[in-house]
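Only one chain is given next, in structure tokens, and it is the form predicted on its own.
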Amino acid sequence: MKTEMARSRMERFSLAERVSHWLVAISFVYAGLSGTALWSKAMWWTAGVLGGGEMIRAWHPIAGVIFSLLLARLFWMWNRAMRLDAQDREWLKVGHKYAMHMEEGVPESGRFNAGQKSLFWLQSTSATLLFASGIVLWFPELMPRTLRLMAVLVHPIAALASLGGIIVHIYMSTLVVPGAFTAMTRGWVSPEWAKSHHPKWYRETSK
């Protein structure tokens, strides 16, 4: 039985990845709309839902800190599987035929794809400027005024950035690729799965 179920399960991500990748997921929907409360004030109302226009002033930094604590450790997990190549870069030439599911002359994708690494990477890139422009912002009496001024532009460009990138991974990975979603929640894929959206890595991890 045992024997029966390994060979139909691959393991996708491992228990600390996928509990390193909600906790991202959870601070960065809390900085995310406590930090669209303060900016726009056609947000405001979801201060209510988070404890109030206090409240949210208090902990939107410390969740934006949290949030890139945690996304660092991820960093540090998947940094290096998350490298573009050269095949990368011609997978994010024809990348729109994969949303729609034209694979024919897309080229084949490891562990993760050119998409996915793009996204990791405008995830990183992000949140490394959303916590620069943060600390200016959470200590302005600190800073210059350059500094501050430079801050207030650079902190919602990086959280819209940011946004897109999470809308758009959401997207894909529950209705473009249906399978990715449930493989951060269980861990597993099938290896029909694994073979047709991640062969090489569908290869090298069957030898």
Second form
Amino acid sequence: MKTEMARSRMERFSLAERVSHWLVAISFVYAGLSGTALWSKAMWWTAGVLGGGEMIRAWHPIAGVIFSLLLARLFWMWNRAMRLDAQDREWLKVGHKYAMHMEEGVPESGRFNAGQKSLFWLQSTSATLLFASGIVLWFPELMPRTLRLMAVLVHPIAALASLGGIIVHIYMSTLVVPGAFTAMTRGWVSPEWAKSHHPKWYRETSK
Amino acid sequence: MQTVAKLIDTTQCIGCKACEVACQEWNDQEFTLGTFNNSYQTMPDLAPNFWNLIKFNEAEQNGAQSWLMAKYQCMHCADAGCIKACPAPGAIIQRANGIVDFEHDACIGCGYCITGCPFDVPRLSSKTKKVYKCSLCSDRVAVGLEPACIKSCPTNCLSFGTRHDLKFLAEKRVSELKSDGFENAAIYDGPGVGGTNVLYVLKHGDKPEQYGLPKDPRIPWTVSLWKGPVKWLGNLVFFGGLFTALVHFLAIGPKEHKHED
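Right, the form predicted on its own is done; let's see the coordinates for the form predicted in complex with its partner chain.
Okay, now the whole complex, with that chain kicking things off.
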């Protein structure tokens, strides 16, 4: 049985996709932890964990740029597959049914479902805002006051939007959908998994 | 402890710049050579190593050119925007006597204080990666001396004392000016930031902009929003997200994919 399964593994994410995803994740965690220290005195202890205040002041923006570049690479690879179609919009209307694991009335998904697509656009948008406002905050002495006054508001709000999405993302991929985590680490899923979670994608790839 | 303050009676400033030199000397600043740009002003602006600048503001009065000189430095606000914006614990402290002081060992050089300051005073040094501004000579005040700028002033322009006493002195000076025909003479002390510990007497109190001072200084609203409601939004996103995930996991749990038997 096991060998039969192994033979029928389907590639879900290529090595390039997985490497990019995990580098994005690592830089996100660093930028996120150092960012919360800069965000709230209650979270200042993370600065200590990461080498002190001057250290995170120097490295948070650099991690942010690395994060942005890697995310741009993911964007380049995925943006076509992530476009929402009419069925996806139907899916979003009955998103609560998906969350309750009800299958009736939830449109079938392709390679990515509408929830994943939404997360992709949420992260792309917030990363763009974080990058733009982050550059302003990086060099306060060179930036006009009006821009800085906007950036101090845009940067944390975009970061919170991103964080909110990531909490859902991590929860879903580790605890809600068995097999999703392996898909991103080892790169494959079983045909049953594909049929169950992404039937349109299953049919297209197994043609 | 009484709140200390500095009074700047702009009507008595002669632009001698003795206070600038005294500030540089006492605080042991190396001087940066500037360029001449059609002004008697020493420097175009404050700098990390230049904390006290006499602005030679030019204004026209009755068809004649006149100078509205104004000493420009940290205002030592009661409700200080720099402290509100600063993320590093202990980097900016408000002393019991009201002095707002930068502790450079704790400063991480993020520059948020520059954005939080309604008067645009702190300056980031690219050399040391720390932010600098007037300390109201807290080291001198601590041992009972007056700040260096006050000590050097040859006219009665600058005074140092308790805020209470100086406010009284300023009111007296304003009423003198009023009886001299300057009807708009007024005290400038930033009520919008809970009062500043640097007080001005302005001949044209209705137009502080002419002196290079903001009309109604307040902590910028984006900074207040960032450090107030947005923080609560953050708590909501973080703890709300975790809580929702927990409840979802306990109530609904993992998805199981269909097995085709």
